[in-house]
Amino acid sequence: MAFVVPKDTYNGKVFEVEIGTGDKAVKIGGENTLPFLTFEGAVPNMPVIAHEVQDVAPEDWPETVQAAYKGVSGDPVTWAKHCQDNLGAQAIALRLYSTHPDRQDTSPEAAAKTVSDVLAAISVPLIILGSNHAEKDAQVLRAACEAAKGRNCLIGKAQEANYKTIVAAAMAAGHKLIAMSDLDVNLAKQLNILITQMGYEKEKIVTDPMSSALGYGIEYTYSVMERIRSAALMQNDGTMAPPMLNDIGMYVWKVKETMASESDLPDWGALEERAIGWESTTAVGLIMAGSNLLIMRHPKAIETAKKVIAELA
């Protein structure tokens, strides 16, 4: 007797977002199965993988993931087209990493040309962060998205302490929006209805459930997205149904494992290959969770992730 793959069906379907213009737009989510389940039912549009970019010189990232931008990482727009021309970037990631009070505590204005800048170097679609510093990201992106108004890109972070400002900015810019809260189901939901009572489509939300490193609580991170997954499938909610975003470059290019010399722990092996196998092996573990949207940090740590996503597709 042949064998019968068993397959469910689901009532709910996860929302496709579209970021960018013209033909190097993206689009993310639209899938109506869980991750790479092709045969249950239709996956459009794989993960995209975006290039981190920061408006000031990388200087407290690791030497292995700095040296992968030697030269080119002093300036914000030759670093993000020398992502995009060189290295393939499906899309770049602007991290306004100076505004932070802490750090240079640049101008909005500032940000708001650094962000003009970059948008007239790359025709890829942009994402454009602010350093997660409530108080001052909403000063930050509202100038932000004023400044990219016409070039559909993703803005974030909205969080619970800020998301008035931003969510009005980027509706009145015609922005997708990131709603990012603390590894929590229910807190994730609370934040999206409250965006979507301001006026703001829940259509055009891109859900940040916040990331953690391989090692580091990977395995509660990948939890919440399955639930937040299930209950856009399973239960059709449709405050759960926006794409999901994982933000990790941020979170693995701190940990031991990745900074550690060969010297101090020899048995760890050699700390490049190591490092951007942490890099890498947190992507496609997020990616089987059910991320629609990656920003990353190494090259080469993309170029695997991608591969993976090659292979899977």
The other form holds:
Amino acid sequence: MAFVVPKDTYNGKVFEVEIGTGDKAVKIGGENTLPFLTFEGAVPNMPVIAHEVQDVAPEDWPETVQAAYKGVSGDPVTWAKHCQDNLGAQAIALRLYSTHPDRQDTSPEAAAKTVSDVLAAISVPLIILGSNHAEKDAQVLRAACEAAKGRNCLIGKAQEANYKTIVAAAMAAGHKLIAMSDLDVNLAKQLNILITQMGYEKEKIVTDPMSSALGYGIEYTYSVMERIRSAALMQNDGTMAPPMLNDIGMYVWKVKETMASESDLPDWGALEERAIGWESTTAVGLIMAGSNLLIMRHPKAIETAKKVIAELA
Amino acid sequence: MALSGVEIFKHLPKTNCKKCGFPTCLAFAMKLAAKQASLDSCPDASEEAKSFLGAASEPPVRAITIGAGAGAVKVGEETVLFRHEKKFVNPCGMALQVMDTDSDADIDAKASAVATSEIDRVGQRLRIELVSVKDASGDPARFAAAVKRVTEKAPDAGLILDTRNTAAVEAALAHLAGKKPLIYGATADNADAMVGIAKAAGASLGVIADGLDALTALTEKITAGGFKDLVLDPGARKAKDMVEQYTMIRRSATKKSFKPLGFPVISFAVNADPYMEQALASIGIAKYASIIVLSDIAKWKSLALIALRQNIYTDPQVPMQVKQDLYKVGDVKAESPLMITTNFSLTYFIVLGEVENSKVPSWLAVMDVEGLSVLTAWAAGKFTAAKIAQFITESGIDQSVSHKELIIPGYVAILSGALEEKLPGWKITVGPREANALPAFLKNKAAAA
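Compare with the form predicted alone: the form predicted together with its partner chain:
Entire complex below, previous chain first.
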């Protein structure tokens, strides 16, 4: 018996979404096969990594990742430029974290000003994220959309509780949209349907299936992503065909493995390497499940993820 | 072509003798059809049935066991490509590479690192199971001496003999009676001799070829002679080749019943950049490798790989659970706040993480609800006022906690009245609905106290 390459053919295709403008714009998605299986299909765009930048100094980040941005993280413009110019960032993800009512409760107007300032300083694509407070995000992202008009940003996250305002704002200002639901294939589909019912094109959506850190539920994210991708390709389900985003930094840099000292837990080994490796391993796992865009924090973890992506081409 | 349970049933003795461990022949036939059982379990199967059902009754990826006794590692027996279809069966083994040109001290240190690699994660004892000794010297005596050193320092580890030299294998096997190593391995040039050695030693054999055409030709040649305890190396060393070749092998075996590739895969993640090595090993874990060889198992590195392996090989149908207990978070005192949540591991980890982030020392009572999240457990009637009250009363919490205030998850605020009735003298406080609001909640509470 001779070996015959076991090719599968799929009817569906992941939508290709472009973010940003000019020669620094990036495209994600567009594949018509499972991750990196070019023996049976086309993978026109490799996964992209966005560097996370916050509108406030990251005082609650663990020391290992805080230290990596020492001297630049006090100001979002300096921080974003550092990522672009010195770290070779393909995209910046600006999290308007200070707008959360439990934080500084920064006004939508002030947040919009930060967005304008960052956009003026960078040419790579910008992802604009709220503080994950449904009500406040609706106001903040509406103002941010307006401030970023013309730059083809990726805005989010639109969730079931607040999608209407955010979708309308993204549509009016011509931005792409992150749709996030709670770790469930059907909820992800449902949200995409609700969003398209408002007249927003499904080809402009990026799905956030909700991420989890390695060791803290990554298997749920992994399988939800594999099922979403299977639905897009095998069942040709257009409402499941947006590319997928994983906002992993915020999950990874909250778990004990990225914070506990080696003296407290000698079985866990050196803290710095362990923490960085925790983020890159989380990234690689989700890249295997079909991630098209990842938001990450530590430069060294990002470097590893990029190296892996280069080897996957 | 896979057979249905009914087709298989026609060839069984139909005595319902239960010797196979299943209640009826039909139940056994169904298990055979699902490739979850082997015909070997039926002592009364006729020769005709064996030959007819042989192919259908074997799992699509053959089981291979490396090592013997308590430390033996079984890999293979996989049936699917996606973990949401069915649980991945046997977690991949991980091996530390030792060079026979390493100094004695280095060999001892590496073997000891494997022997002491066991850690506890979510109640499971997990470890790096294997040592792969590489013949870098070209000297059979030196190779055998290195293998012997490893067995002395890491007696429970399974062994991989990484050499193409039959003389080196034979020299090493002299120290490995009954140890059932993996000989890695056989190429087109040495296959006949290697098969003979592996057969005699009861060892399994790695089959090395460049690409899947050549690999198929070689495994067919070897299995034609009746030897089937094989492990495959198609030559992939780059991320892209690993994903593609391992996917082709798993797909050929499980979807096409293609026997020549129905064996576990060995993957080499060895890389000069330790983060890259960790990443390549992660790709192997996700994408169907059954044995992964590493050049280094620094604790920070193997912790992440062990966690990823545990996550990927978790049964997607059975939620991971933590033990019912009263957990201390931080430097607790008798007057520290007391919270309750359920024992779904994800719920527990998220709540635990947020309580830790709050820096407010707290008691966390985790109740066994068969691994469901708070809202699901409440809906299923497992997290009710009566059951919570019983747990609090019987748990001996009053031995540790001096106050009588219980913080319940915001999603079950509805239970607070009934709980106060069932727990006389207790004050029930409704906490936040989402765990991420716990730091603010606990800090406010601490400030108010």
